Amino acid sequence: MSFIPGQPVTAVVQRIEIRKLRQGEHLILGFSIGGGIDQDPGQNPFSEDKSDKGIYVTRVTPGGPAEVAGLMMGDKVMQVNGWDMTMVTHDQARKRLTKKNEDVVRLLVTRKSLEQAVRHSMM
């Protein structure tokens, strides 16, 4: 996915609904994130142009709620429960994902394979 700063972003997205796993007082999602507008985009292994400051899935726990829901390492998180995640800090993203009063997290994600499939279907 390429973009021009200041212009709307067009992306092929997939909806993923993750039911948090309750372990005592903790709610487990089963994945980790990286990125954010306060992070160095050059360190992001999933960004093609190394200027993308988006939030990316960096780890998915095997057999965990995120994997069961279909989340994959390298997915870019575009929305969390309706909140735009394209211009947030790492900490803002973490807080949106780990709200204690939400047992379900609804994500809109994009991934390279989705975009490639759409491009291939248009040929």
The other form holds:
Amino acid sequence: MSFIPGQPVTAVVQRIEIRKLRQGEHLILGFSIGGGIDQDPGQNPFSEDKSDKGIYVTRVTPGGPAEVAGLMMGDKVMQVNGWDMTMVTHDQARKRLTKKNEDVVRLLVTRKSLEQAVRHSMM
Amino acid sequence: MDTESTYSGYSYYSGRSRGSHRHGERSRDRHKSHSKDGSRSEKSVTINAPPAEPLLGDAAARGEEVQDDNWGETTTAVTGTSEHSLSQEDIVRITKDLEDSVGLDCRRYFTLTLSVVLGLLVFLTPLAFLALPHLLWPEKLQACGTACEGLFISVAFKLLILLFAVWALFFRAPRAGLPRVFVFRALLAVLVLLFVISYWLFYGVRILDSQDENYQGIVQYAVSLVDALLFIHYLAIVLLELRQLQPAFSVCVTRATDGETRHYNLGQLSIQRAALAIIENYYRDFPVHNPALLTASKSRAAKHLAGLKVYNVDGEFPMTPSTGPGNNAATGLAQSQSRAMIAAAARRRDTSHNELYYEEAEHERRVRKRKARLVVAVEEAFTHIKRTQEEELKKAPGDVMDPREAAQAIFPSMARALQKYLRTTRQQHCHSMESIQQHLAFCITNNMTPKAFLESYLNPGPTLQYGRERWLGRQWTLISEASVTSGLKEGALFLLKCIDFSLVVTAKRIPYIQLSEEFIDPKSHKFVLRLQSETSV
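What about the form predicted together with its partner chain, after the form predicted on its own?
Everything in the complex follows now, all chains and molecules, and the chain you saw is the first one.
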């Protein structure tokens, strides 16, 4: 999951579609995010490369829409509905996920186990 | 022919454009008049003016124009006797002037004699108290023992201290003459007088009449008088000197002619004393008043008004302003006319801002060019002379000059550039040739660089830097609605008028400041890296 500056980022991603759940007047997705280009990347427990400033899933509420859709803790979010999430601030990431007029968010997430699975399948 | 012409006040412009050159004028105005006529014809208001009017307006405007033309060049603010005074002369010189002048000032002498009489009375009273028993009933008097003689020494020294203290506080050359009496001093004098009189009364009744033999008691009485006088002196110090030291008011002083503003902090003073403090600060802080710099705005103002004239087609000639408050019809007429003039002035397309902009840019360019030439000329002039040391004097006794001669030698090479620069910045009447040469000699003597020499000509300095005829120290008038011996208050307003300018002074109280404390433990300065923030979505 490290990147070489100037080169396009390549990763094995999984497409996850989450349907937002209406709770009162909020639409919730059921997970928490951390990270961003304005945050301290050294504190991220999930990243391999401690200079990675991407958006990571830090917690998934059990039984929530995210868990149902297959999101797991430690996933790095690469795209949300087509918007890039590898170089955004924390607040921009939150805004892209919580748009009020969208009922469904389609995430592209990557995790280490995906890459291992692909490698295994190729062998 | 004039049915098309617009405002008759401009007829002299139009007259000029038709080729009648009556007097010399700047070519720029001639160009302007063409454009003005051209642009105005489509917006003109047709007024059937009687044919006699253009000539009248013409002559009046022409007279004004002539005055305006030459006014800036030939005005002199004061008729100076050429006195050489170049260095920073202190206010003390002004007071020396006051003392030197023959005193037709009765009030000053009256005050002086009163204070001398009071002083003598105060000093001789204890001595009289001590001496009178010896003179009047020496045989009945008890002998003076050791304690008593000790008291003599105490009286002597206290009187000596009192003498020095009074000399230090009161025996000073008067700084200024104030319009009203100094209230605190008068009160103190009255207090001292009453005090001494009451002591004399007591002495006269209880000691002289009964011829008391207890000399020690008398001496102690005299000592108590001197003690009390020292305490009154302490009171005088507090009232006269200490009370106004703590700042309580912030006064804003604005010069009415050109808007120079300064702010000062003053203590609790009466209006006249505050005025004195402000004038003393004026001489230090404000740049000198130069009436030649104000002519530009005056001529612009004249041009604004010259453009419009009101004609009443009903037959009256409303040229004179309304006379007297009883003339209601005329005042109503005049008011409507002035309103009409204001409305017309607002409507016409005025290009005087353009003129001002270009004129100021041009003037600044000219000043900069002259300044560059001046700086180069002065620097070159300064290279012509050099200081000689003692040994060189003996070796080559050539043409050795003292500073004044050296100044006269190098002055001609820079005189022209300096004169032109002063003319451009309209300072030429502030500096005479002798004062410039004296300043040059002064700079040469003190090893100053050309830049230091030029400093006093490039920037207008405080009034004291110039000749004594500019000081006008005796011409100040205090104009105030409140009594001048009353204290400064919040919102107090008074004017200080000199001959051709005035200072507007307003006072504001310094706000009460409430200061609170916050303690920071030095160990509390700790830092961590910013944590990952986690947001649930």
